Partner chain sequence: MNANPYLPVRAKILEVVRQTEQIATFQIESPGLNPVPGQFLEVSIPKVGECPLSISDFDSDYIELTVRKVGKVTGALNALRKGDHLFIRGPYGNGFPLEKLAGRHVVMVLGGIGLVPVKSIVNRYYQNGGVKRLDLLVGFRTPREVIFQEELARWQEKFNVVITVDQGEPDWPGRVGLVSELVKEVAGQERAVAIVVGPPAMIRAAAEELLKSRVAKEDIWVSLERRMSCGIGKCGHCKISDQYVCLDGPVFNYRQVEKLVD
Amino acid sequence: MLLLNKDQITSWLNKLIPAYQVFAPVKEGDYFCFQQIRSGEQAVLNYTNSRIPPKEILFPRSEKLFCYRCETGGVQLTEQVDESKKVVVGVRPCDAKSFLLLDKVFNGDQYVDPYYLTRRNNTVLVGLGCNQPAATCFCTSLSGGPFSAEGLDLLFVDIGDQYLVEVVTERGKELLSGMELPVAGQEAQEAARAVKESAVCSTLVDLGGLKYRLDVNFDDPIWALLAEKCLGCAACTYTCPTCHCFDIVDEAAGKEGCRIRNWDACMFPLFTLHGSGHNPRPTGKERFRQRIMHKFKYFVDNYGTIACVGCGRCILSCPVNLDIRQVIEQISQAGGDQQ
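With no structure shown yet, could you now provide this chain on its own, in the form predicted in complex with the partner chain?
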């Protein structure tokens, strides 16, 4: 464990910027978002979390798969895989964990997604522990934690004027080369321990019985009840660090065009609409159920883990105050005796 003075952050980032695309939280209006910074001063590390997760650095909301030019003799395709080296600074542990979940989908057994995976392999994640988890945070209910280093290369713990730096991987260690940081002494380690102890996620969500319920409650009236409130705006999916659905479209003008993928969401009726006009998920009930089922049942069936990291963004972004923690509780309790 090393020590990094907060006043060294700017110069450290400036040192990284020529060698990497450096992404960090920056203030945009009332919110924070991850952006590529041109100067270390732009990074704001005393933030709660970004409105849109850093997922978008590896899986942008809109990205070109390839571009083409249509000539009389044929069509020239140009692949658009981004091979640049990146560092993301200030990643919260919940978001770091989300990359491990996204890996399961994009780095599949049969097919690998080269766009995501190339970026993933070229990206170093520098985490920032959460001294004061927000009221909407519930990572500890999902085997995460405000100081979990899972999925990170470095983890910074804010102990006042300094960060205690936990070196998690070799890649993380390389980022600090030439810094000659002092090893954290007992005092700093004590301070870090105190910070970690005082960081408490105020909500604990009981997920113990949820999967058992979801295995059997597909036709439960609870779905219609829960979906009644939902507007189907999909803000929850756009701010979710584990949602990964997308749509592929062509955008073109004149002879040139690109095939592009854009984030898509299971909350939209068009998501499943067939060419024939048939829609297997015709109402909000089926779509709401799909979102919950995918995260808390299907993903578990496929990969053995829940596709939620407890970041609380969907709670913050929901225009009708649908709170995933309450939804989980309601589902778990509905018909709970039948277990």
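Positions refer to the first chain, counted from 1. Note that the rigid core is defined as the largest set of C-alphas that superpose within 1.5 Å between two forms. Everything numeric in this text was worked out from a predicted model, so none of it was measured. First, how it differs from the form predicted on its own.
- The rigid-core alignment places the CA of residue 179 less than 2 Å apart between the two forms.
- With the core held fixed between the two forms, residue 252 has its Cα displaced by at least 2 Å.
If the one shown is the form predicted in complex with the partner chain, what is the structure of the form predicted on its own?
Single chain only below; no partners, no other molecules.
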């Protein structure tokens, strides 16, 4: 463990910027978001969490997959794979865990996404522990924690005027080369330990038996009740660090064009609309059910883990105050005896 003075952060980031695309939390109006910074002074690390997760750095909201041009000799294709080296600073542990879940989708046994994977392999994640988890956070209910180093290369722990730096991987260690940081003494380690012990999520969500409930309650009336408030605005999916639905469109003019991938959402009526006009999820009830089933049943069936990290963004962003913690509780209490 090493010690980094907070007044060294700006100079450290400025040292990284010529060699990497550096992303960090930046203040935008009344919220924070991750943006590429041009100067270390732009980074703001005393924040709770970003409104939009850093997921979009590796899985952009809109990206060109390839461009094409029709010529006399045939069609010429140009792939748009982003091979630039990146550093993301200030990542919360819940968001770092979300990348591990996205890895299962984009780097699976049957399908490998070169666009996501190239960015992923060229990105170093510098985490920032949560000294004061928000009231909407419940990461500890999902095998996470305010200071989990899972998926990170470095983890910073705020102990006042300094960060205690936990080096997790060799890639993280390389970012600190030339810094000559002192080793953390006992006093600093005790301070970090005290900070970690005081950082407690206010909510503990009981997930015991939830998977079994979802296995047997596909047609339960509870879904109509739960979906009554939902507007179908998809704020929950667009702020979720693990949602990965997308649409692909071709934008062409004359003899050239590009194939583009855009974020989409299972909460939208058009997401499952067939060319025939048939929609297997015709109402908000079916779409709401799909979102919950995907995170807590289908993802578990396919990958052996829940597709939620307990960041609480969906709770904060919902305009009608739908709380996924309460949804889980209501499902757990509805029909179907637990085995």
